[in-house]
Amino acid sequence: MSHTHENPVGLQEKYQRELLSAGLLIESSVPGVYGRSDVFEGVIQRFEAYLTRNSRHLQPEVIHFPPILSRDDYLKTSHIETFPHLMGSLHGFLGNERTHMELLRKREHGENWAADLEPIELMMAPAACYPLYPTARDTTLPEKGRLIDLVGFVFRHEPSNDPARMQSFRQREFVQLGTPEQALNHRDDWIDKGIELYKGVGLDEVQRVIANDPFFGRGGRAMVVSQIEQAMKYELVFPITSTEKPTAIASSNYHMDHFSHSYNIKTTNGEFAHTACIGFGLERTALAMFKKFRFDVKAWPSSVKTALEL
């Protein structure tokens, strides 16, 4: 007997047109790099309040960051070891007149003129919370710990044409610092917390499974097994184009105390502190939404647009 298997790939690309054709998605001379429609923003910006509204009860720290962050402390992380494939270091020109001059000719004559720019102090934040750590550089946590809930653009170097994959997209994130007890109720909390809100919102099909970070590289294989053996990482994943591949529209870290460890976080008994996080991803809840109710968001069930306040 034969079976039938989908295309992943296939599958992706149209619905990446059908998203165009639509006019939610407008289509950049890169891949993964879009504009966004009020409808598709009007999506991001409700499910956004509805976090905000079952969270409050948390009274969390907000915060909002650019998506930058310094090139020291990005060598304080593990993301350059670790995931060099999807970094993004920021360049700028800092010549003179004479420089000037010969990198305008590079580029009259298609020559690379990018090799006359020189590292800025700044490079694109991978995750929503790699600028959170460093502003608790040298801090002792209150005894409760510190939850905080921050959103920002974060930017992974992975050109492709399934639109769930963009190279600049956005995490809603809370984030906990404290003891290892407080950061794995945190990450095991939200959870369950996640798949709670996303039915909440109709995609009843998300399901959870323990995941692993596309590690870089013969040491990265090693590190894949360890994470999956740990449990340190759990997604919450929905069917946007495949039911055999699902799509990761949230996850669940936790750190351990690799972050304080770099920032000299500590608890109040003296220990470096342990941290989880759970992130939202604001463009493929949309996109999964989109999937699932289609493209008119008048003719969306009532009961989702009431929670949305649609």
Second form
Protein chains: 2
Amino acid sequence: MSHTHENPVGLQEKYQRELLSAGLLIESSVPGVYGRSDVFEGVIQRFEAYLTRNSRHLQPEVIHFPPILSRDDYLKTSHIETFPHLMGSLHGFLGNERTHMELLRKREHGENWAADLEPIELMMAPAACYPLYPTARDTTLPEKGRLIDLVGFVFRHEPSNDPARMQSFRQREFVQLGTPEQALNHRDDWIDKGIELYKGVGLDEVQRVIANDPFFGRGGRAMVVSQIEQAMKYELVFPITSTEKPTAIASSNYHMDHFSHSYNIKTTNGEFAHTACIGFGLERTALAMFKKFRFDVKAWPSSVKTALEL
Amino acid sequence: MSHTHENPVGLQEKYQRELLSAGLLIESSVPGVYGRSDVFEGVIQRFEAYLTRNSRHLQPEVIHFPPILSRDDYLKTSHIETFPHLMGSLHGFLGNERTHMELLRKREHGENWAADLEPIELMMAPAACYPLYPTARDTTLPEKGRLIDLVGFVFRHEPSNDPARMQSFRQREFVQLGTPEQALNHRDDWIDKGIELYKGVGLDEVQRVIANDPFFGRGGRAMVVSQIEQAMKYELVFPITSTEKPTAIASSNYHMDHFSHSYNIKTTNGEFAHTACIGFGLERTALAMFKKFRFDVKAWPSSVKTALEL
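I have the form predicted on its own already, so could you send the form predicted in complex with another copy of the chain?
Up next: the whole complex, starting with the chain shown before.
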């Protein structure tokens, strides 16, 4: 089939059906929410170990975060302005036995019982590195800055049959806090390193693009222009289901001093720190590998298996 | 200090402070929500691999689940009746640019912006095995039943300074679907096996107790009596911070045919299947090990390090 006849949605749904029928992903009743098989998870674990082996010489601090973020810290990002449609806000039942009876009555009668719940102090984490910045609140960074290796589940409310567009998935990130130069060097080094690492596991088609986020609404469109002009976001894209519209499997963001202003993080010279991160989409990386090398991991090229210690 | 002078809350907070100051857990602004250090996570990963090695001969199916569950499937459990105070309901912004402006205005003025969000089709998973049962909907089990090895983050809205009472933590579960005999054998075998596995990593103090859940409200108290009478729930407890009130680090539940009725899961003889699970609390297991063997993993007894391949 030539590119001009590609139907991106059709190709996404075809790949989804293949993954489900091979049992690599396990369907739920909600689009974009899947169980992962042992084989699927195995590729993610081996890719994570590969990233660890190839970053150990940098001696990063390592932190694992749970999938939730404090509501206060969520509001210190710009997510509510830029991606409100993707947020997940946690609500709970803070009532007593009487209001509990009323909750159950509403549920019984098919009424909107959940509307009576109250917002609690938590949001779904929209990015794996958002829980990091508050942990550095009111600190002065060491001379060389800080490099953090982190991983966590993130949430995006965007039901889809594109297997690469999950509502809940993991990002493995390397984050630099430091001077503007340290942050920018981190971003530039890791874009090159990311391409190299993907080539090392056989994903030679990976390409770097200057990217913009699909911000919400009209205000968003102004932000897109600004983001592209400043080249603050790069993506590494791979043709998972479409060569015309390749999918971002990793992305790199330069936040300037946004987070350090929110949390009062300084460099040794007393300036607000700058931050930059690269995030590897673990599920999307696995989907790229299964697409290119197909579903029988034992039959993958030996160079790929060697690199991943599969 | 003798047992009669123990202050359980004080001991919990003391252990929390020790873990935070050693950097094993990283504090957030919400009680019970922590980052995990490399060392903390390493113990969990090694314990998980130990469980895998010691269950491989059973040839379980392996599934990893994301931290969320469909709202419909949540309502097929009894969680809203029994533990409403622990639920996490996901709410999202489904509006347009105009309502987005209003959302931002409310947030700007310190109003309850989140109350305008709408319940979406997802809940936080309250137990790691709840996403499993719907995947077996309308099936007949094989003769020997099905054994599933699964893991996932679960959520409980119970802010606490007890490090063993996290709001977001992982359960590794082994679940049996089958005849009543297969389900009960699974429960009984795994209680013995669980004790043995914990002794194998040096946690000799683990004990089995017939347990009851702290159900919500008055209706809950009747359920407690019924649960204890039928001995449906066992816990494996370990004195993490208190010898008087040891902490459940694993628990086993027999659900009779509750889930198979909800999802129409049958055995070969045409009866509704019975289900049972054992869940290992991964964070609590690590907390038990750090409590007993302290924070320098390299100095742990060689038998423990050998068992965990540490």
